[in-house]
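Just one chain is shown here, as structure tokens, and it is the form predicted on its own.
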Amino acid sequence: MTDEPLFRELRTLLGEDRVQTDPSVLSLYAQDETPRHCRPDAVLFPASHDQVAGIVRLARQAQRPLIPRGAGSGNVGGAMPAPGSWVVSFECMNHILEFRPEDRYMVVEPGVVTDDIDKLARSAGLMYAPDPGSGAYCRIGGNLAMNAAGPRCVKYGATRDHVLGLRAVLGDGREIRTGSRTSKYATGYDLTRLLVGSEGTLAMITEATLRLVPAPEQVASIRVCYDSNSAACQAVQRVMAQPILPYALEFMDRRSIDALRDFGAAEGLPARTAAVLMVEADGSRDEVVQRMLALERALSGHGMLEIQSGFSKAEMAHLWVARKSLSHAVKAIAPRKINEDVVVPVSCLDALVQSIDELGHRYRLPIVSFGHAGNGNLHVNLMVHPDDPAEMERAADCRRALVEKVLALGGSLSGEHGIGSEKRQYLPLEFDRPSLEFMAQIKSLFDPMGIMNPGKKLPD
């Protein structure tokens, strides 16, 4: 094989388990979530910074793409392989480097697993805020690649804004280090906000210094449930302009209730339910008593039909059955879901949500949406049959007009997902010519050879 002198190399570099190249192994690394595939000529294991430093020189010495993965839980093809590439997968290098609790920061490898993280921080007191839905599961690496975020987000930020410092390989070789591990920092040009939400296209990351913030004492939870969901979308506005941020405020709509309702997962909403918030604040005792009080005035108003508190945790758990039932709901619509994360501004929600409502009778798809509702963001699953060509073409046709639709209205388009492989044709209705220029012009600077995840972020 011609390869071998190279594949003789790695093997030295990463050890003889660390470079896999069996086809059953290949293919385990040959996508994400998203349903297209593509099997990598190899997939790699790093265990360490100069490992990964030694497989980007490889790579640039046989022009091989690189495609950095964590637990491949994207669902826009981030993690998707390209013809002749290399993976590399970073859950080897899955340790905790350092913990302060006095100083607020941790230091990690990319493999950790998300939830590891918020689990050691809260052991003293602390919590790491962003709080993806996979988070059980998904690694912070990806969420670092994705900008990652979730409900949380409303009030802490997502993982952009709890990232102080990193350590990462960029496209030609070089090593950099990036902001610090202090809490105020206005020193030099700010690359690790560029890095994070970057997908891998200009560098792999081997280090990642994160902000932990003092864990609340105490959550409470509010359901609400209204009759359209229009009463809903004035509700998160009316929450959203008074001074108590909510910890959480999430909305399902029309149509996912009436999946929860064909699941047998609806029990103890009303009848008339046509939408659903669910609510949370933290702070202290005193303080979580009062911001529900608060909390509770807002969300009060036209179309209310029913209004649930709950401070205990079986309480809690209880309001938020029908929240946690809705994935397995949806899913027995159809056999494919195609996910939009769109985001527009908070007083656009109902007009976006009507917009929705519309697509699914214009193009004849149902159309479930729900999601973080205090920053404006909906997951949009379009559900659709793979095995129907006309109903796939309509689909595509829908994405296209949601897409114009949510520019129109001053919004994005996407809002902790990323773009991935999936969105990028979209990226020059978002962005005009000389943006777009210069992203390229950035992404040439960090990798000149365009060897780190090609076909991801940016438009051909």
The other form holds:
2 protein chains.
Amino acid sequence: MTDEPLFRELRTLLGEDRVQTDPSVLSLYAQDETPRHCRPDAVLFPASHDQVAGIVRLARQAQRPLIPRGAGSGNVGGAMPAPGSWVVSFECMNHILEFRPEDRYMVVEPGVVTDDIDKLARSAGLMYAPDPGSGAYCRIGGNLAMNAAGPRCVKYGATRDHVLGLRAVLGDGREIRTGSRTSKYATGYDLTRLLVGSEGTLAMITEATLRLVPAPEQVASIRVCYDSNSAACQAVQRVMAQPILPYALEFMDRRSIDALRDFGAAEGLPARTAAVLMVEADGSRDEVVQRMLALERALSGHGMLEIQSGFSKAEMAHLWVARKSLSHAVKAIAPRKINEDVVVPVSCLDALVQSIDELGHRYRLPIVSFGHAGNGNLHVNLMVHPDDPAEMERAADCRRALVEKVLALGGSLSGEHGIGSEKRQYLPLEFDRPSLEFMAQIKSLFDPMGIMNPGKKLPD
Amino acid sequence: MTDEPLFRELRTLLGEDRVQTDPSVLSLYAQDETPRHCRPDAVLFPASHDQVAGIVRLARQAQRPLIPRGAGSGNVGGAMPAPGSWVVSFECMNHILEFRPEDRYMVVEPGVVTDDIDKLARSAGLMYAPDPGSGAYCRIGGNLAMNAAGPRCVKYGATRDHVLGLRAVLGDGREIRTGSRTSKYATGYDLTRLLVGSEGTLAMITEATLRLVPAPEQVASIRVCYDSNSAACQAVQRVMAQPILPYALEFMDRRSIDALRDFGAAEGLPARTAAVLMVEADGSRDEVVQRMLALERALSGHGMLEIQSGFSKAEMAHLWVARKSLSHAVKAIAPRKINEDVVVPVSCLDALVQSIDELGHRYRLPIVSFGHAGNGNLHVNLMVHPDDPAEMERAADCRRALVEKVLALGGSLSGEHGIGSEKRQYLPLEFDRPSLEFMAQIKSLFDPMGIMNPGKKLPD
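What would the structure be for the form predicted in complex with a further copy of the same chain, rather than the form predicted on its own?
Below, the chain from earlier opens the complete complex, with every other chain and molecule after it.
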């Protein structure tokens, strides 16, 4: 009850309904997609930049951690509350503030659902290129925090590549604007891209100016089945060595195909299929035809069992059925997945997939790998039973061995999910001590009291 | 002579010939393309990352400013020595350390000439997209420092968009690596893009991992003549509102055409020509034909006098003759140009060009404007006689009025040249005090002693 005066101040600032301390509400905001939880002391729903600035001011006075939150759809604990924290949910800051198709940008609040940005852009022949799998419900603020990406990013780049400028409240209470509304900029220090991907540990973003690109007139799909992981990985490398960039280049490994079979969702695939690539081309109608031919040429080779193309919506949907079933099929293997999101140079993909197979054998774990192969970015899912401590211990050892392998291949811990609370213990494997210390100093400069999303991104 | 012990230490570190204190050498490094000069105390030619780290160590001990320098081709005083400073010339760090076409990246030292990067990339069907006008002699370190760009950037983005990772020595002597060699990355704070465009005020970059893109199979050119600046600007806006991104979209204003006429280099242009656009399309052979048609459609409209296309090298060269003569033609107007490099949202280009005309009349100055119109980025050249103090005063007032207009249109001080020593007095017009103070704190974090390129980028 000692917090009541604080909550009164917050209610004065935000309005009665925008400060929630009811246990049932707190429980709803106690976790993201990570299987851990911690109840915050309050959930706040600011409606404006000024209200966010007010929240930071009060949190600094009261020394309370602030946990910014979009849809809570992240899977690395980026929105996991800390003890005694206030969750700042951006659900009510969901307005598109400005749309200038002639200048190819849109200014949005952090609570706007990602797909809504793309939809509005398409009404003017443009698109917002980054396409996380959660696009239908995730919010752009979370995408900005984690530098989210998706299949299209193999051609168009990730969230960071599509932000022109930001408005933000730093952890020290300062309010800044970064970047510009122009498509070129060589004036100030680039704080825009520093804040993107900083996982709410430096500042709360209250507005973002997003860069839009021309929407393709048409997209077409290819599904290719191979008799081994290696044959599929080599095809990925061939595609990325020729000039036509695919609109998507997605991989499912042997274990994924096994899971689909067990789930009854592999009907259309040739019997000997051990790996599948889903590939897309985009462009004008004429361009798409030419590009499909070029991609099909690159995809064809040793170990290919079947290649099918789809140009109509119905054909494309048919080809994607297996891939769309994968998430459910994987869930049937074991009750929990530990989802790594590693990335390697694309020429090392084959070696990575082979290593993952070996790790699965060594640690006696089913490991299902799929993802954005054109970027060398795999989602490596260790399937576990959380109530089996021996298995959980093997999984922990396996994760570390995986990370070590990825780094030995010249890769990085995360391609698109970020670090959050779940991977920060591995950062010292990727960065030397001076670099980590320097990152901690950057954090201290933005957030001297350490109230911004503590326990995320950086190791202790 | 009191510096002799220091120079001995530097010679031990770098080698006898790599520490130059001869007045004739010092004079060579006393200026960049800005018409001011200041002789440094020494010019150093490090050959490795470790030697750069050693230089920073000694400079910290001796409290000497360090002025990093590529080719000295910048025009905002970015490489201008400070009194008592040591110029660090990267001419000898000119090695390409790694080229992995299969992973579409190249690791280079900062002294590599920009065009050499592109040439090597093209040997494998790739290109390094940023194409500053000085590409034949400028060095990539300078491009990284200033976030350089060029005509292709309207489609492909500027230097910052093509850097995956860096190795650098900070002003506090720390040595860090940033980013990764992968095409996606969501692990550490993005220090890569913070260092790009920081103009040597935070760190010295010793290695850069550059992203490469597929080289287009073909490029073709269009030259379009209009009867007014406004007609040309409206055509630019039409091009940027349709889906085909040009490979280049360059503008020459009425004053540019006048200068070409006076110089005898406007022969091929229709008599009533008052503005010209140079436009390019790239892609496969089939794509280029389609794209040229789409661009020609968008370029056609009110006030167009003539449109000519060229597909062969000879035809393209012919179309570009006038544009390539412009630099010489402009020099004939007055002995000095004050080159602003402003950028506005492309929908404001027409308004900007009109304002520039008004400013020319109000301040009685010839102002020649041309540049990367697809990005809303104009090089605005105030032509002056430096020995006419009244004219120079009018020019100073005119510059300020120009900057104010650009900012009122939602633009920014610099699109690609950077701030250097020459524009920093205008930063308080673009940024509020908290933002400027915060940038100064960023600078202090990287460079607590203030030895890294002092007097650049930030106001005093």
